[in-house]
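Form predicted on its own, single chain, as structure tokens, below.
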Amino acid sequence: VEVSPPHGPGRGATPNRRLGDVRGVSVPSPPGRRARLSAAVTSRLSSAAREELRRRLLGLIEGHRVVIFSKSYCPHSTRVKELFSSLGVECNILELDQVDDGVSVQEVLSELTNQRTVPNIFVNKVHVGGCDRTFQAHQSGLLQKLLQDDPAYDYDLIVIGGGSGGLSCAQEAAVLGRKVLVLDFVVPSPQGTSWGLGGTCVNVGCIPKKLMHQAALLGQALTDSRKFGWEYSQQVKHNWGTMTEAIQNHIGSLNWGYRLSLREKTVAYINSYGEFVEHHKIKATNGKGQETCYTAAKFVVATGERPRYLGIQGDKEYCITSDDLFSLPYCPGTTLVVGASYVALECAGFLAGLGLEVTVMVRSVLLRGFDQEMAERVGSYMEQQGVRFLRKFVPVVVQQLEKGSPGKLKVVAKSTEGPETIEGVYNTVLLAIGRDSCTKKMGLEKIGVKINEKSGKIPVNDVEQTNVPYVYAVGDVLEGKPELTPIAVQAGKLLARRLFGGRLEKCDYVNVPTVVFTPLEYGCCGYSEERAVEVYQKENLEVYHTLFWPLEWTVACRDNNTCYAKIICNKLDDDRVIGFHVLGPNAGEIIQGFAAAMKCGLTKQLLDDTIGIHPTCAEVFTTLQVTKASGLDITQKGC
């Protein structure tokens, strides 16, 4: 397929009969030579030919003000042509039913735009969409904005949010030669906590959480060490201040590293709060209230989430969240953790591991959305480690009894199953009941970006594009996508490559592995058992499972029937592994490798054919024999 030069054929030249280049009119095929279109055309395209066609299509789009991919008999295409004609706008129209290889063109277009239908409209390099979206853009004023000749934007891309996804996208776009601005501003928590560049993961999430989890594991290792011959007489105690200072120093170095990386890649960074004021224009407000406006051709929303509060008396005045915990200047003491999310259980786990008295108040189930058998096993182990669980209760009032660092708080809670109320006194109350997307105070409604009014999440298509063509979103603000740092990083990088590098790869949100860093780690990939039954039906599944005893636990005489492995197989698909679950030490290191195997189509037979590494915990997955359906005993003997 050939494309004419960007500004049309030279004087006296005949427009191409294949991929035509015309202004305002269609290019008919010569008499008797109507294009023969069939699905086979696409399948016959070699990868090299497909890449060349993609390159030429991008050249056509980038070289013209308005490009309409149409079909001559399509009434929706006709409406769009009439709209642009009424606006006095010259268009380049390609009638796919009247050119050779029209099917191939439409197939490659669908890869570029995630739209399989015509008309398919581009205005000043921005994909507007089909007929409905073009008329919506016209009614909202967006189309007129896009039609401005050679709009002089300040930036090619503005990224709102300096977390994992936003920084990944910004840096990749800059590497591809684009002018990029990152706006990032942390609104202090009700307790006054704020932090530097890098987002939740680096500052108040994954990084400090894993380091405090490690601190707790070291305490357990000290206990185990006596069984391995280590002798020490002095009392061993934990110093909260020493730990938090070291962790915050590490986080500070990461903040600086991010700023340095942006500078090296010539990405502009401004510590200001971004808010849309009109199409393609955003207002940036710094900490002193000074306002500056910037414009861009494209925007990426990557503002993430913040912890949710209960909405009861005393919650914002006296309670803390994960925003505050990791830099808390004093040991939290006796702690009530409200919630049963992974954040709640991880925090409760490492606080208990550091020797604190910890209670977890649970409204309904542990780890909602995760495999519930695994969740209950997580909770059971935490109880063995001294964490107390209050089930089916929710706080209704938090009162301050004494000021201090920490002080004393009284919590009144009500049963979710009846009129019963209970009271308790704690030094610290940590709320971990969920997170809300930071999308409702950034002017998205002014430019027509749709959000879920209840959750604040942003619906996008499978190329992370919102309903407003030049606005994209990545990370935790996305509706229906996993809220995980590596997902945001991958999505941001691939988005930049599609927007500015001519690439086609999309982020794969299927079979994403994750780990809950509770005292005994829980790693999983794929379906929970409940979800697998819902999707595939119980009779079509085979679940293999076993308890196992890590070698490191044997000499230490730790429980031999706590660690657990489970895989869920689809009997109708060659026993394909569709769910992979492990509860045990270093679960994250185990699940990462098996997640790659699942991407490659892992089956039970392939696991059986794999030679295990001995002695390791992971090798248990190469020797699974007992099915749940058999009812056979899986307990281990010893110690």
Given for the second form:
Amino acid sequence: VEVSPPHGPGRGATPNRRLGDVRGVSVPSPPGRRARLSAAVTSRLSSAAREELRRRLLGLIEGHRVVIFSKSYCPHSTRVKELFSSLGVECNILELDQVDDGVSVQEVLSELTNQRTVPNIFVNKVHVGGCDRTFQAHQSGLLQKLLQDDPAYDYDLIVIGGGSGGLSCAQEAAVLGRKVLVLDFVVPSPQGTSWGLGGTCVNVGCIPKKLMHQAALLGQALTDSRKFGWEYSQQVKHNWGTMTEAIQNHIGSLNWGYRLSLREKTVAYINSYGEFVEHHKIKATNGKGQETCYTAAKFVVATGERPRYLGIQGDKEYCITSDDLFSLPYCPGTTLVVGASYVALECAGFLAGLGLEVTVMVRSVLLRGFDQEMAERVGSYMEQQGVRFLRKFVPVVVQQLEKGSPGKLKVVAKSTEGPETIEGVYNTVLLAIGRDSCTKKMGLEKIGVKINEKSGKIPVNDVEQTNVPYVYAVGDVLEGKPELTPIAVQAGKLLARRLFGGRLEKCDYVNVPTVVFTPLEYGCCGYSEERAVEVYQKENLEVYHTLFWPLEWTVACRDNNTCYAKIICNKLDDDRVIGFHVLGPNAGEIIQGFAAAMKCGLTKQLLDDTIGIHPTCAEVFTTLQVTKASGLDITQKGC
Amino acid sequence: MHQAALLGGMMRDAPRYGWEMAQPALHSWRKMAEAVQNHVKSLNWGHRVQLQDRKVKYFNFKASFVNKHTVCGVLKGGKEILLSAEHIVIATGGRPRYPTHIEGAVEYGITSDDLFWLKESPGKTLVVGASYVALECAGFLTGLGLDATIMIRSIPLRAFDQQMASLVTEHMAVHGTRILKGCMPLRVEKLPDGQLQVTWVDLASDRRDMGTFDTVLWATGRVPETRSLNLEKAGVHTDPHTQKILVDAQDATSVPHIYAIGDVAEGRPELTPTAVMAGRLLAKRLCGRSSDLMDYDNVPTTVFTPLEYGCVGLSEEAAVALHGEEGVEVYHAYYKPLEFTVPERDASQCYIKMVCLRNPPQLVLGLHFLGPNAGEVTQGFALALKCGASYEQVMRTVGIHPTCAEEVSKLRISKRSGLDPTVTGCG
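With the form predicted on its own already on screen, would you show the form predicted in complex with the partner chain?
So here's everything in the complex, that chain up top.
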């Protein structure tokens, strides 16, 4: 189809809505600050904004069968709309006079199509032209041909990886009427563990972790309960098998639920390993080694990460990782946890809570990237609960002394600061030193998708697009994004809506709350104190903090100076809260609402003005008075 | 005591999580009461120490007004002390109301003032009333393994969102509390064996019924402690109906230098943290340190029933009354806490609802959360409401997985849509 010459009226439009406002999605601004004026109102677009708009328009054009750029008062536009309506074809219509950046849209459109006027019609990504051209195409039969679905590809979308991000993207795309395939294949761990649909979170992450954490908390509850008048004479023991079976049953039901949900939404699911072979084409290899190829217009890489090994003698042979722990058929016994990531500390925490002897070997700092004051407090509570920490050591060799379930392993470790080596004997060695992206064996190089060679992560722009335009990525494989289930779910869903639903909302990676489910839970949102100082300078910050004593701990006679609350405020911006940290029971439940408040521009004054809910732990944030700078005592006096 | 009851629930869960106990645990009221009372006594002591540290003079006596600037106190020996002050703050609170018109009520019944100080288990208990006090007491008594019945004349948790209130009582019934709705006690008699025989009437059928209990607990409301204050001598006005002290926005009574705060003041929420903050702000104003007034809007609160109910902002009824059915959009969800899955606990009443304005940006007017740790969940959202949160802003907040609170940030189903609000899976 030739590019049509200019025709029709091209008067300026009255800007009253932005392109982004199709369904009332607008960028929020904190109260008390004036919303920034849309830069798109004038036609003087920065090159970045122009590029951005261009991509949006292309997205709109690529994501819909028929797109009409129109003006609500234009009679030619009306005729075209009527034509498609008479053909029974659903159109995606953008009225340029009803969006704020209509002028800019028109400008970018004219660059794309060499046509400045409206209506401007695209059918199945092909630029048809204006009103006359469209009617001509209708008469010649070309329009009908164009309207037939693009037959070139088997699918509109293939998602590689059936975890939180991949599934949410696939399902949303299917809801929007697209033909979608999900490829999911779990490569067994070196110990032979594999699992069902749903990815890390459901099978070997958040879900079993939180349930084992809950089991450990119940152990604490049993101890507390005596102080609250509950009487039971016998010694209570924990049965690993009962717990694991119950948890695995729950996971099994979730796997099943995902499969059902895919079927209901008519998403095709194949339990095969996906590998790009050429542009728009992927080879799927199933467990029996049978290969089938599929093509698609668009791809989403959501393959996530798997635990890293040390690369020392005996690690893959004898050590386990979090991939194995949650379905371990026997109690791990005396355990060495290697690493200080949140996975390491969470696993060490609940194993100790279940009554096992646990040692954590830490190369340098705890919870790298988190607020270090909080991290140390997390660690010291764990120590108090009987977890042993070996700081500044790394394992160099793991040997098997005895086979069994569990067996006996000898670990030799050397100091990171000198020639000193130590040895220890454990039943189980759990590696939790980090995770590697699953991006290296899937043929990304064949189609030219760039990855960070060192980390294996995939760099994307702010619409989760890789350097190859039809390939997108979500979830833990993304470079520089938080590795969290809800983020992946949100990113996947919004990506599908942008690709196929004409929506523009992007995933918001700012002020993402997160919680570490250590024996004493640690929740945070926004900046760590270190990072805040780096960004805003110490003199511009005020840190408020306090220790607190949960009411439930008083009667249980648990320590009164362990739980801790801290907020970091920016003095230059109305004491806005830019970092929020809580260490205490139910930190996860506490922090969610505060994260929402931070989205709305939470300030210290607003915290002070809010009434506490009595008696809770969360209320402590409404009465924070002591600043760190003051050096005043924050310990709570006991009885 | 609620925590003691929750621990009982956890002990029932524990075997499913692998904790092996030969026999189910039994509860000793005596032990719990002693531990709770010891903690309360330590708090009493702490308050006295704090007053001393801050050089506040404290008298342990019952005070009453002599005139606008003078109060009189009677010491133990009968000696009278007169104290005068420039400003006087009345913060005498309230005490549980006895239904004196019911025969045997005062003689044989107890109130929450007594319950927490009982040395021995109350045994089989009838709780009369539908206030949060009534529901909370009946709830934890059931949780401690006692036979508890609650008798409600009309509706539970008046002034709270009524859909939430009925879910709360529905859960209590499932949890084992016997609920007698639409009933009113007529008489309490003591039987020769020491048990209390209660006669009540079913208001709908006018049928009379009887039951025996070890304890009858009145939780039918509270009376402000104003009668013995001789308020008329100072000229302080009270509401003739509620007997609470009439106050203005500055917390001043009809006498400008006499103030009233907390439960004794008319029209104030009966909540500790509001009283604390009102007191603090009043002191600052009296010292000329600030002119800030107490903001009684969007006060969050939590009812510690077996399944906790936290709320902030408007109930659905209040929002509709204010903005009309067409002006309000309600988003809601029935969810299942992850921790409930392994022990196969019933989650039928775990429910969240967010009441919003219907027009964009859909300002959040109220949040109602029924589930574990509701107090902890609600506090942060109270802040969000204070910040003027819109529905979209809450939805754009990334959830914390896996928690109950994250369900709030995933409320996608509006009541108006009529779609099934049951959350399935993690998506």
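Rigid core here is just the name for the largest C-alpha set that superposes within 1.5 Å across the two forms. Numbering follows the first chain given and starts at 1. Nothing here was measured: the structure is a model prediction, and the numbers come from that model.
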If the two forms are fitted on the core, does Y509 show a Cα displacement reaching 2 angstroms between the two forms? no
Superposing on the rigid core, is the CA of D100 displaced by 2 Å or more between the two forms? yes
Does S110 shift between the two forms by 2 angstroms or more at the C-alpha, the core having been superposed? yes
Once the rigid core is superposed, tell me how far the Cα of K125 moves between the two forms, in Å to one decimal. 3.7
Keeping the rigid core superposed, can you check how far the CA atom of E62 moves between the two forms, in angstrom? 5.3
